[in-house]
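Single chain ahead, by itself, as structure tokens, in the form predicted on its own.
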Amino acid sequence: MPAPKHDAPVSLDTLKAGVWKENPVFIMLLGLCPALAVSNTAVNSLAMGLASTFVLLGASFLISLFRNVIPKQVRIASYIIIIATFVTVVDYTIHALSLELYNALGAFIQLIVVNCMILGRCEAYASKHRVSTTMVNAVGMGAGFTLALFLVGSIREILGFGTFFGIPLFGPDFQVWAVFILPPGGFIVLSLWLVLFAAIQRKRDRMAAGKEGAYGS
């Protein structure tokens, strides 16, 4: 996972990187377990995305703040303890606010601790950058992760339940595609989004190469 230079200034590109160029799900293929397991509705997808974003922000802040204090020999164990602390906060908060949502997300709330997107950003970015840059990057990565889950969950809910955020979209004669609320549906929808993002990225690369060629000539 490439990391920007340590003295990289805070900019809009720092924020946008996680949404598009380094999207954790569609580009870097990280955090695929929750993207497939709990993204059967838009609500579940948003909840998991926001919960993961909260954990990423909190953990990144502390790790960046104490990056020069945490011994390198125990840095991974220290990161996991910090991440687990914020996961516990999220776990109890969701449990208190909505038992139905808590049951829907299941064990994947606790599994945020081992989400490679979060641990990877803590190791590759937060531990090497100052707090301001780290927080902007974490916001972008969290937004990209939430967006990816939401895009997958929305399609699955619309086709699998015929609803969007629980609101019926079609008439009573609509025949739902039950496969989309099952695990195979998650793989199908995710693969289609991956193909779309890859095609858009290739087109952008060709356009950039064309502009460089025009300037060079």
Contents of the next structure:
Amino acid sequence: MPAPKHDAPVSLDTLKAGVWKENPVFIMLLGLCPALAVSNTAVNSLAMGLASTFVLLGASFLISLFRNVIPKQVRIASYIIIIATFVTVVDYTIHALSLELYNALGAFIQLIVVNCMILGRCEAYASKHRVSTTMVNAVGMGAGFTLALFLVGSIREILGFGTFFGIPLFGPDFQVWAVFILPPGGFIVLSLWLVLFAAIQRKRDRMAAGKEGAYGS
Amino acid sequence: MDHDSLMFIFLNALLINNLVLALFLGLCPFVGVSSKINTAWPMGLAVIVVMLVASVCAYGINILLVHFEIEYLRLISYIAVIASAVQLVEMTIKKFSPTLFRLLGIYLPLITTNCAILGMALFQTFDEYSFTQSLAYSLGAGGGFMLALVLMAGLRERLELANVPDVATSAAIAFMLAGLLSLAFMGFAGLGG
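Taking the form predicted on its own as the starting point, write out the structure of the form predicted in complex with its partner chain.
Every component of the complex follows; first up is the chain already shown.
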């Protein structure tokens, strides 16, 4: 647990860590199922990202608050129940707000329960840190998850439908690349993002290690 | 083929709407355990067993929930059932094959958060399958998971001999393979007629 006097710098780092260095999807490979299943358009992936972020925030808050009360032996079960409660809230909220979105996301809203990103963060972070630190970290992680979904979703929508947020980007002659909105496209786009992230990471490492190795990647 | 027939439901879950390759469920163990065939097929078997148990329990629970009009508890009760089923399988494997238990490692308890299983239970509820149809569906879904896992493991064992660019880490190249495998499985889409 970080010392209270170092709170401010730690918080900034914990916030940024989730977005880039420990990005849940691209670096830690967590929460992949929703990242691929509903990311065929930018809107769907944003909605999914925000819904997951809300669940992550709520669950992290409660778990961090009760971290000294929950017995070690049944902690996973308790976490799952807490997460499931928030997921039920999200499920009913989306159902009430937008039926169209609800139908597009389908069972995948309820499947946020088994998003390993959320359980992973609860187990690895929320159960060991103070509420304030946990919340900052959860915001960062949620943002990173949403960003990752958005990146995958945008590429798939642009190539697969020729639109972005429903707005046509290319002329009427554009031949849509239908494979990208179908399941194989999800795998392939994610794979390409992983390669890109690895390449950037490698370049940075080389820059940090010494200037002699820092030629293009 | 009749869309309500057991054979159709089974084949649908096994090939056409394969949980891993078409619906993106259960990707974590799919990537995590698929590097060796030796661990891939026991993992597949474990998932099939959990699927069957979870399917039967979910069917029973759903009847109760609908009867008492407390459907909002569905998610929580399903998760509890799946967690117990996983615990059961875990204890069995630990007793009969400690080696296997060690090989599967963290991925065995993580079957609980394997979205393929919860997804299967939810889909069978949404599609209002009868008892036998649920069984056929869960068998097909589990079999489909195992099929995808074993095929993938075979491909990845071959990949170890291939010359892959440095930046394509093991996960990146695995997803590229999964994309191709998924493309191949799309060929089954015409099977339903």
